[in-house]
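The chain below stands alone and is given in C-alpha cells; this is the form predicted on its own.
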Amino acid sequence: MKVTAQPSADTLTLHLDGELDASSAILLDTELAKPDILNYKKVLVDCAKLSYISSAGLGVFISHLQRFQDAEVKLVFFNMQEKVFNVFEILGLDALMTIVPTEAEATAA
C-alpha cells in the first residue's frame, strides 16, 4: 500500500492506494503518529484506491481516533468503495467515525 500526504493550510489529505493490511498498517500508524498531525484541524482520509481493509488497518484508525478527538482533530473519510464501506457498516465503525461520498463533503464536514 502506498500512503501519500498533501498538506494545505488547515487540512491534510492521506491519499490510500492498495490493500490495508497487518504489512501496510504499519505504513499507516506511522504517518497518523507523526506529531505535527495533530496542528490540522481535519485529516482527511481518500479511500478511492483503497481495495482492502483488514481488522489490523482498521484498528490503525481506531487506535488514533481519541487522540484526534482529544485534540479536535476531525477525522474525515471520502471516496470510499462500496466493499471497504460494509466492513465499517459492520462493525458499526459508520456510527464512531465520519464517512462522506465525496471529497466537497469531506472538507465541508
Contents of the next structure:
Amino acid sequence: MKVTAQPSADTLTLHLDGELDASSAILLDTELAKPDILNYKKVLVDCAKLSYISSAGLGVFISHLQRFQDAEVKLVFFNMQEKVFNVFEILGLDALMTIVPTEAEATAA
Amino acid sequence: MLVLYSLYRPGGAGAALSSGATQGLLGLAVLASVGLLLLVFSKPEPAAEANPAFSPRRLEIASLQRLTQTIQRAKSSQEIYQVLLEAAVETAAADGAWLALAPGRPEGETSDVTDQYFQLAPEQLAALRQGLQHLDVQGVEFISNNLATNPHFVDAAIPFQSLVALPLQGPQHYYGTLYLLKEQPQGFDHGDLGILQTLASQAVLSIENLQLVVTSIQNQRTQEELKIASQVQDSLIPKNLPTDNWFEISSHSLAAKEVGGDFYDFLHLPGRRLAVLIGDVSGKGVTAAFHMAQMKGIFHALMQENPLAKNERDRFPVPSRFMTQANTALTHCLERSSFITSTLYIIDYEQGGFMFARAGHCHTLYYHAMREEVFYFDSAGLGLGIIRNDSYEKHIKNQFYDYSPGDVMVIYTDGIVEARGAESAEYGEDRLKEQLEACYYLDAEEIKNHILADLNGFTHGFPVHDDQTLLVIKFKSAQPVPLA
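For comparison with the form predicted on its own, provide the form predicted in complex with its partner chain.
Now the complete complex, all chains and molecules, led by this one.
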C-alpha cells in the first residue's frame, strides 16, 4: 500500500495504491490525522489503484468522517473500482460519503 | 610456582628431555596448573597484593564468576546493569564509573531502567558528558590515558586522568556505554579492555536472555488470553439450533484466528415467531470477541416483551427499531474506528412471512420456489457504530417478505464471499448464487455442505483470512406433529 499526498491551493488529493488492510490502515490514518489537513476545503481520494479495502481500512475513513464534517472539509472519493465500491455500498457508506466516477466530477463536487 | 611455569616455555628445561619424559612432565605441568588455579582461588587478599602479576587474573575470574552467578538470578535488566557496573569497577580498580543507557530501549525491557553511577558527583558527570559529546565516541571502544592533554577535557573540572569507554552492543540492539575512570594517568591498558569486553558481552548476553524469557512469558500469557476469549466466543455461539416442523436450519462457523468477530444467535418469540441475528464485528482478537458478547447482550436485552404495547405485534421491537437502539447502545462502547454489520430477521411462521433490517451486513441470498429463481435481496442500510447520533434512524429500514414452502434463505458473513483462492481471486456473490441454483432442492444441511464443499475447493491450499459463518434456512410445508 502506498499513499501519495498531492496538495494544491485548497484541495489535497490522496492517491491510494495497493490493498488497504489492517497493516496499511495505519499509514492512511497517519495521513488523515494530520491537523493541517483540516485547512483544506476538500480532500479528494483517488481510488484508481486501490484494489482491496478491508473493514480496518473502512474504519480509518469512518473514524475521521465526523472530524471532517465538523471542520467542513469535503471528503470525496473518485475512480473507485467496482469491487471496492461494492464494499462501501454494502456497508451503507455510499449514503454518507461522496463517491463520484471521475476526478473532474470530484473537483466539481 | 615460577619453576613450574617455566616448564611450559619452549627451549626451557623441558625442551631437552626425551618425548616420554616430556609427556610425563607435561602431565605434571597440567596437574600443577590446576593446583595453581586452586592456589589462586584460595589465596588470601594480602598475598594478591604481594604478587601483582596474578591479581588482575584472580579478579577477572572472581568478577566473571560473581557476574555470572548474580546475573542468572537477576530478574530485571536494571539488576544486570548494577552488577555489571560493580564488577567492572572492581576488576579495573576504577575510581569512578558511569553506565549511560542508550535512549531507545529494546522491546520487552521494563521501563524502570536507569543510568548507573559509581563515585561521580553531579558536576563531574556534567563535565564528563560535555567532553564526551565533543569526542563523539558513541558505539566505539575507546581509551584515553591522558585526559589532561585532551582538548575536550582539558577544562573539565574532573579529578580523572584516564578514561575507558565500552559500548554494550548486542547483535541487534545498542544498550548503552560503560565509562570507567581513574585518577592517575596511564590507568588502562589493552589487557584491561579485554577483561572488560568479556564482562560487557556476558552482561549483554544475560540481558538478551532475560528479554527472551520475558517475551516468551508474554506470548504465553497472550496465548492463554486468546484461549479464554476463544472459549468465551464459542460459548456465545448457540449449540442447539431451533427446530420446528415449519423450517430447517443448518449452520457453519469457522474462526480465522483463535478469536474472530462473527456471531449469530436465535431467539424464540411468542406467537410462533423466531428472531435470527447475524453479525460481524470489525477487527479480530479479544476486542472483537468482547464486542460480539456485547452485541449478544444487546440482542437479548432489546428482544424483551414490552408489557405496555398497545397491540400484539408491538410487543417486540421491529428489526429497524432494534438496529437503531443497538446503534445507540454501541455508541458508548465501540472505538471510533470499529463498527458492526448485522442483519436481524423476525420470521413469523404462522403468517408465513418475515421482516428484516440490514445494517451494512452482506445481502441475503434467497431461492424463491414458486418463481424458481435465486436472487439477492437488494436493500440499503448502514452498519452500526458509523453514525453516532439520532440520525441513524434514517439509514435503516424494514423489509417484508412472504415466503412459500421450499424457499431457501442463505445468510452469511463476508468471510465467505471474500474468501481468496488462486491469484487472490475472491469467491464472490456470483459464485455463491450459482451454488444455490444448483442445490436449492436439497435439505438445509445438504445445501450448506454443498456450498462449503465448493468454497473449500475454491480456497484449497490458501490461508483463511477472515471468519466464515454460513446459515441456511429452508422453509417447509407444515408437517403434522407426529403422535407420540
